[in-house]
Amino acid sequence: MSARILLVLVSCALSVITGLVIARGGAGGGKTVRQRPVIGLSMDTLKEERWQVDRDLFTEKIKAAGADVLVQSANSNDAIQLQNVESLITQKVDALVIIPHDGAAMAKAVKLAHQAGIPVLSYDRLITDCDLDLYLTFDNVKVGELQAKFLAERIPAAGKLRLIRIYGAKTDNNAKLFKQGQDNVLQPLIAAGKVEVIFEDWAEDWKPESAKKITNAAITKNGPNFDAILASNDGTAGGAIQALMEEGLAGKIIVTGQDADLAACQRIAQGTQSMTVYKPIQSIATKAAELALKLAQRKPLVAKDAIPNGQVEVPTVLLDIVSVTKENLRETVVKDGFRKEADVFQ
């Protein structure tokens, strides 16, 4: 293989920098790097507000650095996303950034990119079972832990917390990591009888309407006698809250979320949603642009962590997250400029 990317892993425990050379690319790996690189961005979807923000920030940062971006969105269709990647490869991008709909399905996309000598950065969601170059994400296990800790702190002193759990899309590896983090906190409480899960299910493609159906089914089966809904993101939280509104329960039930969507921040200000996990999109989009350019220019880069994807230990850059409630909305999402105060507190 003629193309090689130098990825430097930094040992957190020893603070010793160790060089790790990982072979990338195939017969097409010897192509000349352009002075003005072209980055391909393959996105799962643009239906959710969060991903529109990611696209705009990433594109802005890449262009400001003197490079170009080609963006494709797959509308949560694996076959279309693979076609999109093939199109970007045909257009001879210098690096690929993929936000996968299905992490396993996109392993083929990574293989095709490497055959063309193109390195791949997996953005926010992990691509599994392949020789992936780099992974950029938030600490997704910690996301689930923050959501569950919020609920754990609200267990009635002389009773237990009755809970509906709404997981994300089964095709999204992050959804499994969120659940893992939630389980880290909840399983001991469930075993101790302090938490009872009365209903649980996975929301297809993170759809709010799927979360609404799950909540409706839970209420039909168990009635209105429950305390909280552990929704894994703000879209599913919105669907659950719609079901609660129909039952006159909105504002009376604890509801978690994630992403700090504008609608979720408004619901938190109004009291119908209890919390969200803020993943600073400015941070991940900016960092992704920086890393993608280094990959495109075949420059060394630094990753402090590594996460197994079923085939390799993928060099990983993890970003911080913040738990947001009504009490700190202004000090977090508004202060960062992610949301405008007038929009949140209508």
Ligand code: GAL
Given for the second form:
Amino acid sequence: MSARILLVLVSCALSVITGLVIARGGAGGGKTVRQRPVIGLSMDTLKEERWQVDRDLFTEKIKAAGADVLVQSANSNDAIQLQNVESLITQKVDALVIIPHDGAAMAKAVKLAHQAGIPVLSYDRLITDCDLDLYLTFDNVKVGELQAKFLAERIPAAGKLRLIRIYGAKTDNNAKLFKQGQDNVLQPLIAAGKVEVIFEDWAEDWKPESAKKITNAAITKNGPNFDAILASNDGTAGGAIQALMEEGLAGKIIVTGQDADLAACQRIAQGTQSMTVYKPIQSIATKAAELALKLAQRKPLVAKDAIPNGQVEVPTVLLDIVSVTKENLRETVVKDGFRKEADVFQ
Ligand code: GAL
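Output the structure of the form predicted in complex with beta-D-galactopyranose; the preceding block shows the form predicted alone.
Below is the entire complex, every chain and molecule, led by the chain shown above.
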């Protein structure tokens, strides 16, 4: 048995046992690795506050490690994101980090990268239906469960919580995972008649204005006869709360969120939003920089989990999250240095 076959068998055995991932490379395009690696970062958008923080922290960590980053943002346009990836491949980056607008549309980008011998890390959102190298994200199902548990703990004694549900972008695999987590908690309560969904819809591209329209439509159909809005992130929560303000309902309706945006933390302090889910961007950006550099330098790395993407079981690193309410704002986002107390409680 040749040494190469023996090596492959041993590394496969090792990777199964320890979640060890032997970085791709060499396959296709015979790519050599630079002394000072260059990482390509292809982003869906910079319109939400959190993505600007992800970009800045990731860039900072890569530079601190003696490497460089090329950033491209696609403004939620799939054709532009594919062009961005093609241009990063042409610039011969050593590894690619992609935050897909549409997880399925970026499968082609992964194939193009592999033809050039470039490994791909999918950041926060999953790229589906391709031989993806690595996935790094938060526990997205748990995000939905925490949002729904917050509501479950506030079912009116009189018996039933009347609920508007605002899901995220249909193009975003995360939006489906958040909904799955929410359903895990809500379905039994709906079956028991303790929760009634009076209106539900998906917010195109996570736009706050889409969430406002959904809330306006729900109020037009049902009047003010509801108790809560299950908004899947802070951007959509903000849009929904604008609609509530117009009806003099802000602060009277429970509203969930995600991302601990500054505006959301301020709304929670004021009482117009009820909770958010804090996903420490410091941890995902730092971990992504570490993993991207290992991929770029073709070094082995550990990924303890695996998530199916429709083609392969993608080696995955999952990060934890925290539920944030008025009661623990200081112990969570302020203590972590993510938000300043003065900014939150202005
Ligand atoms: C999701 C992400 C959330 C949210 C949303 C909108 O994929 O996990 O944090 O902000 O996108 O950008």
